[in-house]
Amino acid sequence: MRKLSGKIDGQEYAVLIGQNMDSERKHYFEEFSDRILFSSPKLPPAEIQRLKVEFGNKNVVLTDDGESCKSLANYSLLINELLGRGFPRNGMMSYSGGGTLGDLVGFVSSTYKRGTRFSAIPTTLLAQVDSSIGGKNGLNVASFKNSIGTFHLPEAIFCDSAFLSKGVMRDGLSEVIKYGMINDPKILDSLRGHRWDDILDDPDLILSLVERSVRTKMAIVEKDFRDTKGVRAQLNFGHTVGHALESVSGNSLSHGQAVCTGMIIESRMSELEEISERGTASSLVGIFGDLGIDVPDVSAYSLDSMVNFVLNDKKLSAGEIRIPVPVRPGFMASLSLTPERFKKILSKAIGG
């Protein structure tokens, strides 16, 4: 097991990375007489049973996962569950599942009785390397992603590779590749020559990818926890266009599909504006191709709808849309465009 420790705003936290960490989790959660775990019902029954052993059967509540769970209605359901149990403010609240459930439970934890202690058991690669790290929580309102949210840091995050099945690995590789592009090109080097199916058969590679990705995100977040200094913005590479694609597709595109496409399109836009080095976008296409990950065709989606989403997605500053882009792997810059210029360059980039 590998333990990464950090400190933000005076709060210490730990990310534990390993395989089959049942005993470590059980030892940690036994310290809390009042504890509750909101778990995704999508986990295999055997894994849910393992978590019930660790938490106690009555302390595990199955809760819908997926993008639709991040609603005010589900927020109210969880609050009522806690009130019905008389759950105290000093209890430990946790979740096991993907990033959407983490967003919901994190938001609940940050607001219930003005904040409870919080921990995370992310069970997808996407959640382990990205959403569980950094303390951002959010709900969707009126089809806009994370339009309301809080900053609330988990005290402990258990990244157990035993939860990572074939179905949850593929989508998370987009975020892993993002970390390679924005900060750690060695991640890209380690992926070259691998099909994504091969990665499942290499537990050491999986743990290395998770650790390198988590280290990158921790380092960035600790410099700019509340996203006010511009440092944390680089984590949004691929997400400005990616979130718009998720929205206009009605979430038929997964987060991973949307982000991999968003990174390619944003790199093309940056090349057109002569910020990214030539070939940056095509190198990304090559990496995804080598891994056997298909990049979806998004040319049929409404350009006006995408731009409208971006204008309402927290990316507008001083009348311009600002997105982080790589000059080359490991070196980031900012692309600033008026909405009119953004639409024009976006159209060219989608056209390929």
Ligand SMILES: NC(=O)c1ccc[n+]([C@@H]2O[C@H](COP(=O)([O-])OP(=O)(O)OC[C@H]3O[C@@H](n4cnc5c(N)ncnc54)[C@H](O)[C@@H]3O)[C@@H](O)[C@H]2O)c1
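Positions refer to the first chain, counted from 1. The term rigid core refers to the most C-alpha atoms you can superpose between the two forms while keeping them within 1.5 Å. From a predicted model like this one, the values you see are computed outputs, not experimental measurements. What changes on going to the form predicted together with the named molecule:
Superposed on the core, the two forms differ at residue 247: its CA moves 2 Å or more between the two forms. After superposition on the rigid core, displacement of the C-alpha of residue 338 between the two forms amounts to 2 Å or more.
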Given for the second form:
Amino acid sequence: MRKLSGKIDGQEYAVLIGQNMDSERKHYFEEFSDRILFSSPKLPPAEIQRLKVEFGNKNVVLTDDGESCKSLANYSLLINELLGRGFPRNGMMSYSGGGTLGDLVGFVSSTYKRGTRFSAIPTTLLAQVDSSIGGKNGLNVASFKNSIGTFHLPEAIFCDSAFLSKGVMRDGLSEVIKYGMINDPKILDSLRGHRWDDILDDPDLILSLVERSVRTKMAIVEKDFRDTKGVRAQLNFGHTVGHALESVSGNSLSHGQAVCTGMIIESRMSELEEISERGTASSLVGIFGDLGIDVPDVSAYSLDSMVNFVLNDKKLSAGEIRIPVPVRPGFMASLSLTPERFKKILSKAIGG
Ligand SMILES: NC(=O)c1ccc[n+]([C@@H]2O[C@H](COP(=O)([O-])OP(=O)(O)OC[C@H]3O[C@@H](n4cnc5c(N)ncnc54)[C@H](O)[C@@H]3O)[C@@H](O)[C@H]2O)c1
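Mind pulling up the form predicted together with the named molecule next to the form predicted on its own we just looked at?
Below is the entire complex, every chain and molecule, led by the chain shown above.
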């Protein structure tokens, strides 16, 4: 097991990365006489059973996850569950599931009785390398994604590869590759020669990918926890165009597919503006191709709808849309374009 320790705003936290960390979790959670675990019912039954042994049967509540769980209705449901149990403020609240359940339970934990202690057992690759790290949470209100949320840091995050299965790998790999592009090119090297669906067969590789990704995210978040200094913005590489693609596709593209395509398109845009080195976008196409991950063809989506989405989604800076882009893997810069120029370059990048 590897332990990464961090400190933000005076609060210490730890990320534990390993395989089969049952005894570590049991030992940690036993300390809290009042504890509750909200778990996804979609985990394999054997995993849910293991968690019930670790937490105590009565402390495990199965609750629906997926994007639709990030709602005010579900928020009320969980708050009522806690009130019904008389759950105290100094109790430990945790979740086992993907990023959607983490966002919901994180928000509940930060607001119930003005904030309880919080910890995480992320069970998708995306949740292990991204959403569980950094203390952001959020709910979708009136169909606006993450329109309300808080910063609430988990004290302990258990990234246990025993929970990962092929079905929860692909979306997370886009984020892993993103970390390789923004900070740690060794991630990209270590993926060479692997297909996405054989990564779990190599326990050392999966642990190293999670650890390197988590280290990058922790380092960035610790410099800019509340996302006010522009440092955390680097993590949005691929996400400006990616979020627009998710939206205009009516969510038929998964987050991972959208981010993978978004990184390629944004790199092409940046090459056209002579910020990214030539070949940056095609090297990304090569990485996804070698992994056996299809890059969706998005040329049929409406350009106007995409640009409108970006304009609604992002604050303009001095009248320009600003997006983080890699000059080369491991070295980031920023691309600033007026909305008109953005549309023109986006059109070329998608066509090319
Ligand atoms: N707070 C943040 O900083 C942050 C960062 C990135 C993404 N997010 C959020 O994360 C969410 C996406 O998270 P996600 O990709 O984990 O999706 P998800 O939570 O919807 O999980 C994907 C699916 O996998 C299932 N699942 C979870 N663990 C499983 C397991 N071990 N075995 C089998 N099935 C399992 C879930 O039930 C769900 O159906 C989005 O809502 C996004 O906004 C938040």
